[in-house]
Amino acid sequence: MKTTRKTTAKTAVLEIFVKSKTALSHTEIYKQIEEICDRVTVYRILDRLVNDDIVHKIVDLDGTVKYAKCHHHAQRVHIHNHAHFSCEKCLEITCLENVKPSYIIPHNYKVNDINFTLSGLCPNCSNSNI
């Protein structure tokens, strides 16, 4: 059984993820808690949360790494085989939990990770263009 330290900074980062409906970059997270800890501590917390399967990484279309809370409460096997949506206007990334990417690869390949990102306009930005 894993034991994890519960620090003020880690609690603050977890609270940010609870409140956020979109993926966040290290910088976006750090700006919200810079009075609590330094940026290196935020990186360490994010690495720990990824390793503990509490959050997962998403690479933005421009190469920026963002983090989103995992929604796998009752699953024994934890995989991130859902799509993400990257809005070209507001630049927010959203997990699309019910959209499962499919692919066909040769038999001698083994997939360890999937990074499937759709891009366009999110509902908020689409409605503001009307």
Second form
Protein chains: 2
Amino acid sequence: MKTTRKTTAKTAVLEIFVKSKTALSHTEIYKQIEEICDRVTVYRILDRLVNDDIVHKIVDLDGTVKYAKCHHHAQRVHIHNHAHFSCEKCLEITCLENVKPSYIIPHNYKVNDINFTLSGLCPNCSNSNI
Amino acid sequence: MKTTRKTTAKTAVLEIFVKSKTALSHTEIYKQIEEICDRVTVYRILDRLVNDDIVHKIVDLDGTVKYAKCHHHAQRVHIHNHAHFSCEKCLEITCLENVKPSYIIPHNYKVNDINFTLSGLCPNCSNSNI
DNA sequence: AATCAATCGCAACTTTGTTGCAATAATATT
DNA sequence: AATATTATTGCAACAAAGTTGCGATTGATT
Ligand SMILES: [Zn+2]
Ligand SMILES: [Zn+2]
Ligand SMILES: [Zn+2]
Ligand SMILES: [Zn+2]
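Give me the form predicted together with a further copy of the same chain now, not the form predicted alone.
Everything in the complex follows now, all chains and molecules, and the chain you saw is the first one.
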């Protein structure tokens, strides 16, 4: 079994996630630590964090890929079944941890993961829109 | 107002959609008509079809972008609020027109569009998996 | 301190999507 | 039917996003 190591770059990425209130793209993360490590390294760190269930991957309606830290409490297996909101104006993606969709699907489908992304105007942008 | 024209390439793309039971990526479509038109033309046709509400765009959990023909009946305004299933094994994406998520979201968010994609094993692949 | 594997940097590459512009072809007008 | 108008196309060039291979480095284990 392969163990996962604590490196300078990985720690830096995690710190960025903790500070951020919204989901972040690879590019946004890299811009903050380009003196610390390479572009490719950031890709590989993100892959590992997703695999280790420390971070989850979010894809919005345009196909933009972002990542956010998981806020679950030491669960063994978990599905990221909460919704994400993608603002059309400020382009920020936010986890809505309390919004979970309910649905009925034919039993011959085996669901392993879900992606529920809502897009429109976030509270900030719908105010400033008047 | 700009009118939309019926061209050879557009007709070819639409025929491909009618024949297909699953959603298609740009590449999959282009491979079927590369003698007819250019790669860029396919991108532009897809853009137009989405704008004209003839086709809808689907993004799966990996960020893969696909397109499927709309099956609504002459509605003026419509949201593609049905679910899509993305099979991890055969990689096909299918519209589940009857599966629609219900959810409660704080009223200060203004939702314009949704993306609800489920992934796992489709009926075909979960059988052959035994 | 020595070992071993995970991680990293770098360079090269692929895939996906975009843009500008001149040429072409679909529709409207005469 | 010929002409005018403008949406559409092809091409070439570009840009963004992500991947791969490999030798060098570094974190963890003994
Ligand atoms: Zn906003
Ligand atoms: Zn989230
Ligand atoms: Zn399948
Ligand atoms: Zn659909």
